[in-house]
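A single chain comes next, written as structure tokens; it is the form predicted on its own.
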Amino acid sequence: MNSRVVVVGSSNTDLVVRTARLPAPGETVTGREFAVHAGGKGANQAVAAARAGAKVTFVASISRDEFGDAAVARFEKAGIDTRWIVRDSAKPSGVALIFTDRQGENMIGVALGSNEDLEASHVAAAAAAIREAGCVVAQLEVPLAAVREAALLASGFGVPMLLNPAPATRLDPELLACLALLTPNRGELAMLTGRPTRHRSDIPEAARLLRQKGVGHVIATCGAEGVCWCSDFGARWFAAPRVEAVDTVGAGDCFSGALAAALARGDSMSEAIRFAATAAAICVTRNGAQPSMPRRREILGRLEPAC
């Protein structure tokens, strides 16, 4: 395989406040730490894939402001191809406001800003890069029309399309039928299917509904319970490496980016899932989204032997 990954998605700057516990509605909780980190689900996944060894092209809409200039400079430093980043939006670059507590759990609010201006035509302009990719990745922090264009192009070129369905919303049958891989967490899986996912046994049942609509592989991330891979061969669970979580922001993005990198490299699905789960486990032991993404050699060094 060619190890090339195209990521279509969002870029944000994360403004993080660390508190002893997360605030309830209407409550003010005082925090002692504040940090500014690079974020956005698309950018997180692009950085995760690049650090996991892929040659990454990023398709995005990022304003020419202080946050946007810093983001593009970081991508270029990381070796990410930025030719298809559109920078003519009149809106400010995206910002996420994040609370994290002592257990590493979080609450996030996002102002999409220039991410809202990514159009299908911008994605179509990168068709040559998509044609040459080993995997195309998207999320739902940009307009659905852009995501749909990426999926249609990837499907037409015979390139696997991975969608991380976050923030969760119902998806139309045409889009679902184009997806080789879908990587929801259990809450997103419930939103997509309208089915409960509280119990371990609920996960394969909900995933089966999405596969009936044309999704090739549903790979549900379930935190400490592990990862459930649902395919033509049924459901298979992968254990999550045991770690002490410090910050879970970006863990799902790390998983999706590392998974895409491994598949583009030619790993089998089971190898790719184990690789991605290990990457995500390393990610949650560090603060911040993009700063926490591990490199391939580190992931391989922590990868446990297959049972």
Ligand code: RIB
Contents of the next structure:
Amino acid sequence: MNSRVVVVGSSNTDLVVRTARLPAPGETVTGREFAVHAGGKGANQAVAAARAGAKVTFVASISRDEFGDAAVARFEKAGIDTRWIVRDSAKPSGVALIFTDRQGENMIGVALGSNEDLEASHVAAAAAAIREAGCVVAQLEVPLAAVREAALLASGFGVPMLLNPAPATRLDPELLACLALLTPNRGELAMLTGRPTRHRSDIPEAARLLRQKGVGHVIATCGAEGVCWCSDFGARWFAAPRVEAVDTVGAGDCFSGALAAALARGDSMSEAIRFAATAAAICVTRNGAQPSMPRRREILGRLEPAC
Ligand code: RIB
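Could the form predicted together with this ligand be given as well, to go with the form predicted on its own?
Everything in the complex follows now, all chains and molecules, and the chain you saw is the first one.
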């Protein structure tokens, strides 16, 4: 098993305001704290996978501005292979405006900027890295053509492709058929299938529709309710470790990155899900997306015994 994870995706700088509650449309809510954190779903997943023990290659489009330069320097410091990060976009690098409240809930608006300029050809240029990977990971903050190219290459090489379908959008059958793993949250699962997902029993039903279209494993992340793994063997729930959440930004990214790292290392699916759920539970106890991603040793130290 090759423990390298290739992540294809976005990088943002998160501008975060902490308020007592989230504002409603047209409303001003004041808060005291402001913070700038490294974010972006792709970059968060790349950092999560690297801290969880994988060798990581990141394929992205990040322009040469102050935020973009700082992001690339951070990836290099983290030991992430940045050779396939394209730096020639004329747009500013991605920025996310985020509100978080006292319950750990959040609202996010993203100016995609240079993330929008990631092309299929940029992904194709990294084909040799994809062929050698133990897992390829993508999300939906970059153009669908780039994600599709990654999925076609990965499935052509027999490398498992994990798509975290966030932010959710309709996915075509050709793309779905290339996916070994899909990691939606409840809302994304509802959006992808047009089915309700409010009750526990709704999750396997909705997942079945995606599996009928060729997705190998649907692993639905349901926050404090845990994770539902739907496969040929039916649906199996994994409890979420109990923690006091202070900030859930990046928790789904942490789950997908840690899951990919564990699978690329050769863990079984149930071991990998327990590892990733523990990583995500640690992540929500700290502020910020990338700063909250736990290291492998910390995750292993908090793993609860399997029941
Ligand atoms: O998933 C969390 C991420 O979504 C944030 O870091 C923000 O940048 C947005 O991309």
